[in-house]
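A single chain comes next, written as structure tokens; it is the form predicted on its own.
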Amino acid sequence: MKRIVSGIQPSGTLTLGNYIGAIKRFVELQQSLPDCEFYLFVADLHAITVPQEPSEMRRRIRDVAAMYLAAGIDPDRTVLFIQSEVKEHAELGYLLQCNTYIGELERMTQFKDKSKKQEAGITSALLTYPVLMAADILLYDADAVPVGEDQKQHLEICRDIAIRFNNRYGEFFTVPEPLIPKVGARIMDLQDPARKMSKSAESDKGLITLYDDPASIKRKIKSAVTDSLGLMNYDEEAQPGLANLITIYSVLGGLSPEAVVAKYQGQGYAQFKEDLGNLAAESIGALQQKYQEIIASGRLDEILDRGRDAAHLYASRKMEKCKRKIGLGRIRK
């Protein structure tokens, strides 16, 4: 049975971009692939290569856990856990260190971006985040990863690291392969469409949170740039802020980018951003009913623990071997 990992960061406010490109991904990849076993957790790990305020924190990884819940996964199908729970995989974050470069992470895209905006008091966790992103992954011998078009980059270097260590100590771990979305990999700022639609963004007007009122979807929606051409087409490069919000009507309607254009052809921009807001107000209203119900019900930490267990037995005994494979611990007579 092939096994297929995803984990989501608790840092900042869920968006419609983190439901379109991960959690409701996850929710379909589930649904497309009954064969599969699925592990999930929630990232708390990763989020702290920048100071969190620790009250915030807990309840945001809580908030993670259940939307995707609300969304529609099947904790009976999933090991949904929280990463710190499971401690095997800082642990085998810092073996896989040992079998990374200094040169590998330095050419990481997000580092370099991310350091040049934080210029001063950058932590070390955040050049090695994507060898902790590898332990995540290579901990579960994981088939596949569902990634963005962001998270590539991480991915190649996760498949690098098992690669180098399979050929120094023999054949141990998985090499993963990535499941990339045609639509919805990347859903971007309404008010700059050039920037990814992120929880941690200094202004909410670009930005759709989970939690937003049916009023404010719309207004933002409404607001959103598009250009003055006034033409319906589906062309990233030529009309960015259009296509963008023709994939978030593609994936929330369960039309292609192409039936959306061919829908509103001639038809001009207004009623397509007023049908799209009305669309976006109904998706999240209705996962936001069920994210309250999940909530009141008390069925979060049994799911939250059980999953808990069900990864530390499996990730505990691939450490015990690993440690083995490399020459640690003592020869028992």
Given for the second form:
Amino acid sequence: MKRIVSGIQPSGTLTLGNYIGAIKRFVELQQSLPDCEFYLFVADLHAITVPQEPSEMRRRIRDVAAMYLAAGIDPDRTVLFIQSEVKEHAELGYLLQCNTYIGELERMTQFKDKSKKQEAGITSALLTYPVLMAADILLYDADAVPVGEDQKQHLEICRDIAIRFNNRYGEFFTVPEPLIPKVGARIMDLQDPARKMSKSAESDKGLITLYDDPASIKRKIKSAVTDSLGLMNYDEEAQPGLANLITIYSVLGGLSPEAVVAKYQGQGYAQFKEDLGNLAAESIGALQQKYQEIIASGRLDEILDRGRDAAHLYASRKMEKCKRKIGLGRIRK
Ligand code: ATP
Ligand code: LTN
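Starting from the form predicted on its own above, please write out the structure of the form predicted together with ligand LTN.
Whole complex next, starting from this chain.
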């Protein structure tokens, strides 16, 4: 049976970018692929590669899990769990580090970007971040990994690590395919369309979070940077701000970008922005309502316990085999 695996860091407040690029996509796959198994986790071990306030982090871990469920993750279809509760992730991460070169990690753009942002105290775990991510994926023999565009390079190194391991020790890991959406793989900052909308951005002006109230969502969309051409086109190069808004409309409204362009052809941006503001406020409002229901239901812990046990069962078996393959441990007489 094919397995699909993904994760999100509890490194800040979830954004519309996370929802469109990753969460919504995962839910759609879960609904459209009845023959696949799904594993989805809160990547808390990844979040601590940069400083986090402990009590904040603990709250966000629950928030991310609850938001996944609010978005339509079905705990009977998807094994939903917290990464740090399945110790094999860290364990396999170490074994894979022994098959990864410093040079290839130093070339990762996310490492370069994140270490540039920090003046001092760049942790060694920030460098080895993609190796832990490879462990998350290879531990479950994932066939496919749905992520946004920014994770493409990490998926490539994961594939390289798997292939290298298989060449060295014999076929063992499944080499995964990235699943990157055609539309919505990279939602941009509303104030700076050259930058990715990111939950760890310094200012929240250009990002819509999944906790924003309707008035702020509408305000942020209204003040989103566009251009002075006043022409409804889907052109990421020449009109990046507008293209970003069209993308958001397209995904939330279930229309192709071309259909959105056609719908607003000949009109200025104001009406389009107003409608998009309403659409986004409505979609996020519905999510928030479900989120409150999940929190109030008191089911979260039971779901996460079940997820942890199921994930651990798979992971521990794979890990045992992996150690044997490498030659660790003793020979049983
Ligand atoms: P950080 O800014 O702390 O690095 P992030 O917002 O990039 O975090 P991640 O937890 O790293 O979020 O990513 C979770 C998932 O959301 C990944 O699959 C990632 O590709 C996707 N994602 C993140 N930002 C965007 C975006 N702006 N557009 C589309 N997908 C995104
Ligand atoms: N690094 C990812 C989060 C993540 C992930 C994974 C995604 C950690 N482990 C395994 C897919 C599969 C990110 O989106 N920043």
